[in-house]
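This document starts with one chain, in the form predicted alone, laid out as structure tokens.
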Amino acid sequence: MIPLQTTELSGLVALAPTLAFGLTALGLLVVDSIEPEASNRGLLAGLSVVGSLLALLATGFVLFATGGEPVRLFGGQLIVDGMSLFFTFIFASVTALVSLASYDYLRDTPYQAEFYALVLLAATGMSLMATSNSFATVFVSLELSSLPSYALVAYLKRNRGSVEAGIKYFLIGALSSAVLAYGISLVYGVTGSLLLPEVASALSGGVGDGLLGVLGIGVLMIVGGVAFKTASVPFHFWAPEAYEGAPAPISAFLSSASKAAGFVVAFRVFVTAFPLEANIGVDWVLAFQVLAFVTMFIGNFAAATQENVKRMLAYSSIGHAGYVLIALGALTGAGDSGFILGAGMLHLVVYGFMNTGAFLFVALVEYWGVGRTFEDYNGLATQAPVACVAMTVFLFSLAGLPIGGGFLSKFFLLMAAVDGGVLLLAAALVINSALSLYYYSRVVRAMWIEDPSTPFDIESYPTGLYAAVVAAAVVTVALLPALGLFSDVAFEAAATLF
């Protein structure tokens, strides 16, 4: 048998996956422009999953003939890898769940064509985002990313608080952006260079002490901006804010895929451009562990407070985010960076399901009218047994309980904090796990425990949200035994960046 890991792919078949969602978004609008005022949510809604799960079934077939050995593209600006096409593997498999989602969230609402290609646009630049080799690509690949994402949010254009959240997401994300542009624009006019390994190799031979306060001013903006994306303390104001004011399979979209690209980005721009190594005025990695102690605590203390169930979901993830930040943190040098870097994308992978889950389960409730408060809730379980069912796992595997892929993931991220020596940061992990439980917790009590305080009845149980609810649930419940699966690539996809 012919070893497929040497397989030489041309350009084009190695960004497959990229391709395979941008060509859906442009096919979603030719469909809409021959039939306008037509409404064919079964057409647009297949043709959106249809396209994700090509993108899917792309990112294995490159997976599988390169081996996850690079493959430079563009004179290296794009680059595609065991990392990129981990990632990739997420954006599609969330991308599909919210498609088929959407097809019965949206069952009264108009532009549907422009919602699916939208999310197929976004899902394009998170692709782009992945495979970025040098600062110019990151940053059109963050805003071909962005600009769908504020347009999405403000979709329910007859809602207030969609309207304002997308306004609200768009003034600060286009703030994030000019800081983001500034800080690489001072590190270019240090180093010379946007593509990453360029920088590497001129910070390598030192930087006179009059650019060095430069640099490192560079750095912090562009951790900043990574801190955004990543709905990281303090730059994560406006995620409660999106989260609840948009449609809840965009909610899921957001705090899955979103988060996933701007940790992708952090993970090859810093360990490609600013190896542990080179002085560049500042301490990166401190910098890290500042922000993923901090965001866990007040992640998840004010998902704590929280009575509106999806608000609490939107702290919750950015509780989330301060896990996945320990895998730069403790990059200290002192443990297998590998390793390290490889548990923060195996979090992300189940967390990329568990929480789009959750916040589909809300789009089903927000289906059913029954409301958003933790009492609204109460007695759901009498209804809906299935779909309460999915919940209790999303929510008890975000919690950390061995019911699913999470237990693994946070056990990974222990680990890594061991590992790399920042105690501090696992006991923090310790204790915010324990937190969230709390809160957690309350969901389930109210579906299964209490009784409701106003009799409901449901009507009828959406098949496209109920499909994509249950398929999440078996795959969380599935990573469990099968994360070492993923174990592997993840750790050597992470190793190939050192």
Second form
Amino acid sequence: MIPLQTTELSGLVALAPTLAFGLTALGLLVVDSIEPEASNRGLLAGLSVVGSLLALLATGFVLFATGGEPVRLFGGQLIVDGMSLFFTFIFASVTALVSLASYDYLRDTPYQAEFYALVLLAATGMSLMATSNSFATVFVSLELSSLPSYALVAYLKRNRGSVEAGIKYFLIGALSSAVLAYGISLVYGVTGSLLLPEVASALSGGVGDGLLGVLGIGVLMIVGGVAFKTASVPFHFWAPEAYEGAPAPISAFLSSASKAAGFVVAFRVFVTAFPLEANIGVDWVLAFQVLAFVTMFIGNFAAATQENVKRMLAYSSIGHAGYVLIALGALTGAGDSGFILGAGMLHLVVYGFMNTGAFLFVALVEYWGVGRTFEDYNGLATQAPVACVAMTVFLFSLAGLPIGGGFLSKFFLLMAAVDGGVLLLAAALVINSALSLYYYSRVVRAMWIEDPSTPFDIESYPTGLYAAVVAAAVVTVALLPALGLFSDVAFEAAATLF
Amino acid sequence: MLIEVLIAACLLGAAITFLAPDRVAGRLAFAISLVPVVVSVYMYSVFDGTGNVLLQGGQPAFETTVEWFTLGAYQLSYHTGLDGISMPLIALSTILTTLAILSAWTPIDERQSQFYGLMFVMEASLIGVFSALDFFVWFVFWEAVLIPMYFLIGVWGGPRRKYAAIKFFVYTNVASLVMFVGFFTLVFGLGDSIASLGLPEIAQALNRGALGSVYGLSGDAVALIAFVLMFFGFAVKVPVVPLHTWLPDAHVEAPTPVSVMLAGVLLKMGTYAMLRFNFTMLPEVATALAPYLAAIAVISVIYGALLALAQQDLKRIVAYSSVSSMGYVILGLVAYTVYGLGGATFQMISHGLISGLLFLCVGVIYNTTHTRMVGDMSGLADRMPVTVGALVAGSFAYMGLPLMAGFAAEFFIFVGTFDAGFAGAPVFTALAMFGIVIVAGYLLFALQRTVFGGFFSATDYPVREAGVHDLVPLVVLVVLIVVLGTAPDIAFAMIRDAVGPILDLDAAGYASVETLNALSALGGVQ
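Switch from the form predicted alone to the form predicted together with the partner chain and give that structure.
Below is the whole assembly, all chains and molecules, this chain first.
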């Protein structure tokens, strides 16, 4: 029993990043119960930032200590490996940026301790999603990250848009949870296991003809659950409403971190539980190819017709989900699977910074009370040149111009699509990138080139928001030369799954 | 490391000027911009590169290689270095940027710190384009040039600046995408025979004949497709008729210093890339398509000149004349002889200086008279003799007056093209030479009506000589043009050393060392 105990001990250390999130959330609640009335904003935001940075440090430490070797916990229900740590890095960075930015954004709102606690609980759920190695933990951790998100979207409870968005998000979320749970139960019924590797081994012997259809429906329902969390077509309808209605830092959080969490589940579930060679009744690679294609076009075309910057970003984030889906759709077995999956992971890490930054810039503009449409952004650069430089970096990087890491990560996806032999997806990626430049540059043009349509005066320059936006911009640019630091980790982590 | 010093100085300068208050930004930017000039002139003086960097035996000067990351089977590196083709272009970029910054003091009167910051970003990107030896590094810089240019036209431009900026951005970005696809066709065709996307490695693999088939297309078809796609991508930037329509819009709307950079350096990116990618990497396709490419070049020369002849706006005249002059560059490249390729490169430098000078003159005249229309002024020579002197000098250089850079460049090109091996080369040369007659026509016509005769100005502004800081760039450029025209070997020796190896790899062997020596003796250019 002694070796087992040491494994348990080192296992808890391996879970340190998740624990850091969870304990910080609890700590925030403790602080709030000691002094419920005095809303010490600085302390709450500071605690969340420190907590997420601790999680970030712990991620680095665990990666360094284990070298990305898988550590299995709780009978294999959880697995800490390069893949989970890579995604925890994304969650921790985004959570830190969002917490930092929320300090200013929430200056006049009540229930701040609850806000930060919910953010960190959601982050806990996401990092658990990254380590989930069983359908049971997938479902539980997905709910743990979703439930706080519903509340956070509706956080501005005096704002009709926010409440409406929260309800919409909640209803669609509940529906997709049900779909996911039903799909899991079908898979369980056929294979008799919830652990992902055991599902795979149960499938390797083949399943009876009568059960193949049941299994296929189960897999498709799981695809649906993933599509909801990643805001992919056809479960994307909540995303524009929720991102628009939610407080802008929460939009950043959901569209970057939550989306990445959905993808890590998808990567792990489909690669581990339903390997390509197993006959499962449906071709999930084809399903993801279709999803990727449709999601890219619907997201980008819808984004191109928006008049509201926040909504445009919301739709463009659907488009980006389509880009990352290429990583699953290109797993045809023709190419190097580790490279293909790693390309998706790389895009998510870059996207985590550039998209968070873009939404935080929107938060900054909301803080100033300027407005949300393209016209409202006219001439912003005359008042806030530094923030506008940062926003320009985000937008051009999102569009795939080589000013930030977005160029390289999109290029990796392009190579992945070519490597996997799905040239149609490669072409769709190029076409959509070119299209996206049109609507992203509309914002750039409004900020820098147009004259202010209504005179406005920006009086204060909030430190927290500015710091978060500038930090995200610096990382976005730095990821262009420094993507190599991540690419090796990503490719190795992805390769260990196969 | 010196290339990185140049780039870092520009980027640091960009950050400093961007954050500096507007009233000191111009002076500060000028002071900072002297650093790259000094460094690049020093580099020029100690330049020790030999051969062509892309080809066997070529040894770049100031080389830097740092591993970047691996992309599947390819090792990407930050790899820079200079040879005789890129060195003069780097010097041209730094010098023109400094002069453009100096000339911006008068016309740029709002958001100065942002303007100069963007000028530095553009300078850094241009240096990167001309020095990068790895495709990814090169492409990053290539695309990065678009962003400052978009803002410089869009924010500080004329009345139709938004339209011009978007048009520029869309045209050149689509072109980049096409070129990108073309380049990767080559990469896929090369398959396992390359282990990196370094330009030298790719060029050498292609010249070894390592190009295989891709998706059922034969190697020859792949080469042809890649050549056409890349040529199209670069041709938009040059620009070549009929892809030139963004250029006059961009030029007319851009403020003077930006026009100087656009005509002086940005257009050269297109021909530089053609020389590096199309004509160095795919010589067989280039020689096979030579008559068609020559036809395109000659059409650009004649049509651009005719368009310039039809303009009433001084700036438009100079803008269209660029289409015509860049046509000569392509003609020189197509010739595929030492004097053709070398003359084309020399023409890039010489056109950079001369068109920069003409745009500066037009800018100074506009600052004073507030009009650019030929019919709205006359007799300026009396009121602003230095400016007019520079304008006349620049025009004569453009027409190819001996002892000026334009003459040397065009002479090289014509000599090179006349000797070229493709069908009908002498006819194409003769047609292109006729372009010079039209150039002389429109320039003399414009000069006669604006600067000579009795003084008249349709606007109420007092017309007098511009300030010293406006005139210094003109004088510097005139001096450089004369120096380069009287002693072309300052640049041409270096250039010839770098273009020579391109021809040795050409199987058809259009040009030989004997013709080179014979022409050297004949032309007295040694």
